[in-house]
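The chain below stands alone, shown as structure tokens; this is the form predicted alone.
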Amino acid sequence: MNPSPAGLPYDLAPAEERDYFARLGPGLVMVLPPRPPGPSGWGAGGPPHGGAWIHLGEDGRARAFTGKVEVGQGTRTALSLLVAEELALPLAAVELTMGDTDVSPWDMGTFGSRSMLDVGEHLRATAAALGDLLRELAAPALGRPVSELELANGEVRARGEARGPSVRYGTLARGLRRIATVPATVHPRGPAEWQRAGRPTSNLGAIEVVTGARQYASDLRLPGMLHGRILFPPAYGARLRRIDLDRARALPGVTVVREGDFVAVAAPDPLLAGRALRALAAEWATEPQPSELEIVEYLRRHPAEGEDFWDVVHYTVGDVESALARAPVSLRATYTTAYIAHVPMETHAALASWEGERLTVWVGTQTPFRARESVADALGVRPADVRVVVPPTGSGFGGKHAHDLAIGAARLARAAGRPVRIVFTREEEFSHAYFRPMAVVEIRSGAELDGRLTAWQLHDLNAGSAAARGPYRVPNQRVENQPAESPLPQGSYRALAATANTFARESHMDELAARVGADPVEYRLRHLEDERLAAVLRAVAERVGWRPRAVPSGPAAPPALGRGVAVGLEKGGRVATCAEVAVDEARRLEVRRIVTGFECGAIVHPANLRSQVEGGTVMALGGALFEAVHFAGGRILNPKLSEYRVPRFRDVPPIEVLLVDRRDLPSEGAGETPLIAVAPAVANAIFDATGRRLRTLPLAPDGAVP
């Protein structure tokens, strides 16, 4: 859609303004207004932000959208869900358009598990309103009043007159232009009356997805596309000196392109675009850096100011210094975890197009009104004119929130005068994109003789804010967090910063619970101060069997064999995971089963939330026991999927998922919380098993307990 009359870019022009019903054909639409920056942040960095709109066409299906994106994690059919219950439509009969910067609301991004809670929240109220609407339409035609109507299965009838006149939703909106607002009275259906969203649904394109249908942003084709390929530094910090593009350009249907350090080349076909990349002729000036082996101490030596996902904390309560002096036991303890690389299904892809002075942007990227504004002003455009469009993308897990293959493609296709699209080989992925943080965590702990928690004092190092503050009752504590000057590139990760805070904070909770004798289960209900966690991790014990003990169970005859549990609460979800391992005489580790309960409140699509539990649970086995980037003198040394370990089908071991389902709730999210008790729970089952901690991720780098 095109600028407002008003100059301004079609997605903050006011509603009455927009022009939806040329790019949607008559009908009725309900809009919910964005909204601006709240207390908490989100929003802050761009124009206000969230909302829905809903376009209800003649043919009687409705067109919902959204500035969120679909990168794997299944929210597109719940969101569709929704929509569907409320306006009491099949599922096939809605439409859901996400993450197209011309037509959606203005989104700070798909990040933070915030997708059903916030979107799933507005496109519930944006349904509802316009099903109080289309009663109001169909009260004269049916004679009765709206109080006695109800919507079904596309119609609008009285209420429990399945076979009493009707009239259809396209009927009602045939011929119209009309844009109303939701007013702050809707009510949508709660939860307890749903009759579409919280049952057995399957997902939307699940059969495009097995038979290899699906496009997604590396499947793209353009008529005349060129490939591209961008030139990067041989290591972190190095600095281009001189470089001799002849050579790349005397190739045939080559395009060269400098612009300050940016130097990339795009062909007809993937090998030339290769063959010209390596005919550049480059030198750089390198400085030093350290290495992995050096990284805990330079890390300590290089602190930093906060970052957008940092979020620097220093909370306080009661005098932690005197409750620790005073405590007749205490604890001090160091935990650590490596940088580890995101190793997305597709790698990072971008296709751009250009129609005189408007730009299309096809890229697989988690904030596409950032990646707009970013190309806009990297090109020097208006960002109207600048169209990023998101297309299907095979996961993200925080690692698709930069923008420079968009702008690298944008340039090369404004050089070549066609489209270029740049997909990244897996070594640039794991070469050139960036990481989780490393994160050194240290905490100190106080408690009476009896067990209970007097004293908490954690300090993270680098990795941020989330989960940093615990869910235990403890009078007296101190968190704090410091960012830190890191040598890799480092950024958003699945869940955050909380993978490595509730690592610390769980084993160390274990520590605990064997110093003073106590059950690891006995000792967390006895702190926890969430009924609802409390609830999931009972409920976890039940299914696994768990026999209360104060001591760990300690070596016996090989294979040994130890249970661990964890817990934790984020992003509105809670979660409780109970790992069971097996150690041989030569200290190869073997998970033998991972139970995991979790609760997000009501339940919109099962199955895919008991599939985001699994997958989140055999990606947190990889961080938890193989996955580490290596490096030294600012290169990657194990760039490759064969020297970067991952998960194996052999190291997967059975994973049973038991939901908890709160009608009585709101929905959260549920894509990253899952994740962060299931490193926690094997240190601590490899403690009862051999009697040996572990305080440092991978667990098992080679297979076997160090």
Second form
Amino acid sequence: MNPSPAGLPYDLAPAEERDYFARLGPGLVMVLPPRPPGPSGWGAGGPPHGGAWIHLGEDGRARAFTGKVEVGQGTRTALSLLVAEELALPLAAVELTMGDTDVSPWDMGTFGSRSMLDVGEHLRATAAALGDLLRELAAPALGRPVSELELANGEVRARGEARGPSVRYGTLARGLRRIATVPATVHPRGPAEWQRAGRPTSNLGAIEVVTGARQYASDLRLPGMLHGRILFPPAYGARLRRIDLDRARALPGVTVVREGDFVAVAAPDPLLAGRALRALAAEWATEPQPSELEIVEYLRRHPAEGEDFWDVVHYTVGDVESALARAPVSLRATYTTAYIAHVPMETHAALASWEGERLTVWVGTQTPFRARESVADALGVRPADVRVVVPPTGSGFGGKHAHDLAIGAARLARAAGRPVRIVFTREEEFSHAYFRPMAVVEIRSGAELDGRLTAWQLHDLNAGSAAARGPYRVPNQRVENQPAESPLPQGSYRALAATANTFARESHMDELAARVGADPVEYRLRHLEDERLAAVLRAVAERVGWRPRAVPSGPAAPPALGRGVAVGLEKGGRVATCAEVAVDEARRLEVRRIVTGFECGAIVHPANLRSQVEGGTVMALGGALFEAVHFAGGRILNPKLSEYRVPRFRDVPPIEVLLVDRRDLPSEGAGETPLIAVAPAVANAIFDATGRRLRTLPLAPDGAVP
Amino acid sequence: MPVRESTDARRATPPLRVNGVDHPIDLARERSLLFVLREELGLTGTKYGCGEGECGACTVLVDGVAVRSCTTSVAEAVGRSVTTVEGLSHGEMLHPVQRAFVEAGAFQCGFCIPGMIVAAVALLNRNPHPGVDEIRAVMNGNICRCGGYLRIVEAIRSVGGPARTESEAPR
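Having seen the form predicted alone, could you now give me the structure of the form predicted together with its partner chain?
Let us now look at the entire complex, which starts with that chain.
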């Protein structure tokens, strides 16, 4: 690992006080200062975030830094490509440091499909400014005005003179210790001019992955390291009644820590740590907890009030009540989704090590800077004395935002005077992380006899605001969401509220189309406001050879075949999905084909984008078809992979991905939006096949349609 | 899995051969093959995913057969030849299955991939040209939560009969 900076972590120090050159050698550093967040949306009201810096050394290589992390979504490669593009360097000459709080720009966290949109733009601007600086430095040496110079393969030369005189970046950087700030006038190349970005590229680090050499947080080991376990209550709401610390402490090499409700042990090997945990002989007082049978009513009776929920939408246009009262066609329906688990293949893992007053935690987290704050707060030290490093992480999906493990490892390491690593067991991962919130979405709609929508009211309970406002033209609308007091711990999840709200809206649109005798594709196109989304839907309809229909195909000789479609516009991405299903005599459901069209502006890394859409579709199929956390009495009833079903090879139908590359538009994120139209497309296909309308996810928990 | 009685530990136990290297193993304490590989031998390419043989992240070859090392007692493996993902490549020389995964871009977070590759090597050793259905059936015990299944099938299909290396050849 790189040593810590001589002074403060870079994000806490002024640019001129950062030891860039001591750490990285002489050369040039281009800095884009953090920007204050906008008045609304992610990070509103928070500290300035984003920003970037890139060092260019005497070896001619570029070293870029970002606070975003790589958890499998491929942004290491995509962001590196943007730097390589602006500096006209081969990808191998770019090194990207991600998620190291000592040297990375402060960052809110890797969530919300923000990496390309924010950091992608920041790195492009910073690299472009660095390129301009290189041309300025080269002008005297080449005896040409800056405007006549271009960057090509690590050299500056006269534009269009491939064989003329040139000077290497490393030569220009030699002996310099120069820090410059990105000027407001910087102009990165437009995607239309891209030479490296937007072309087929392999993801970085492939050799390490396939040889098993890649070191994830759970693989890290330090000399003298102990293995930690945290004592968790057996049920939510349980309180510790009695505990015996002495028997555990008597075990050889075992450290026991108790700070308030936090109890944990550390031992020289994981088996002994498990023994020490059992030796605590903890006794608990449990209290009644709601079970899943009553959960919808429970959430309705327990709205969360008065807290600082930023994730709330209250959107009103026109007069929805009188429009509903006047509408000749009206519909009202409730749609629900289940609590589901992230199930990252690598469970939560953290390794903490103290050197004097300074703490380093290697942890698989999506929010390293928030982890630094939380750990510093819990341990009573300065944030500047905590370094959080995010090693390669075995996926997150929104599930790695909490910091208990990092805090626990840090407490144990301080008490033991040795490094401590904690790795969740799978059962701990299921029971003591958090879940995707269950959602209850109610929609009331009104339309004219010809189907034209006049009124739309959507109320989301407990999921959130994302994609609550639909892409359709409706003159009278009320859209709102209400947070609730969840009996299960819940939190971020890949496309969480967007999945629930899109399932509800796109199912409802299908119900309306059937009611007024309209074709589901035509009915959507008729109401879509966004031409980009309409183009994606048309492309998908064309690919599948959509045959317009006014009524469901309906039950024929079994198996009944059906086709359904759904669309979504979220986080800048436009998605349309078509699903084809078969339902046999025993009502067994088979998804036979998925076609997804996706557009997110200019495509930076096409192979990875395709991977994201395919993988997102598979993940979404799990939640659409069978994933659900079962619970009663505050306990998770299926906290194992043998009991909680996730998609496997045989669950995956052929998936066709249509990518629309808009080189004229900025690149948006792609990690989430490709998921959101899958569940409603399948539900709509089931309706087409059987005439049965399913409004509850998962659709076929035991493989059969209810 | 049968659990050996502790009396076994007092007998002279044969070594555990891992990737062609013999390691003396103390059987006094019951533990899984996965535990020994990761915690005692430092071979962290083999991953813990579930501890109950459901996810395949811990797949290794024992005498050429794919087994779940998390539910295999180390006592069952001593005296046999174990191949982990680290034993498939030789220096810069990748195993054909590893190369196929690189070329197909068949990974996202990569955590499941060592287990996938080892399971695929066992499959291809039995049948060098499996069809898609056989690949899906045999690999169904390996989970990729990133959902990279299509690329993984493509990677396995693209291997045109792997050259066997000594360490993985059945004895």
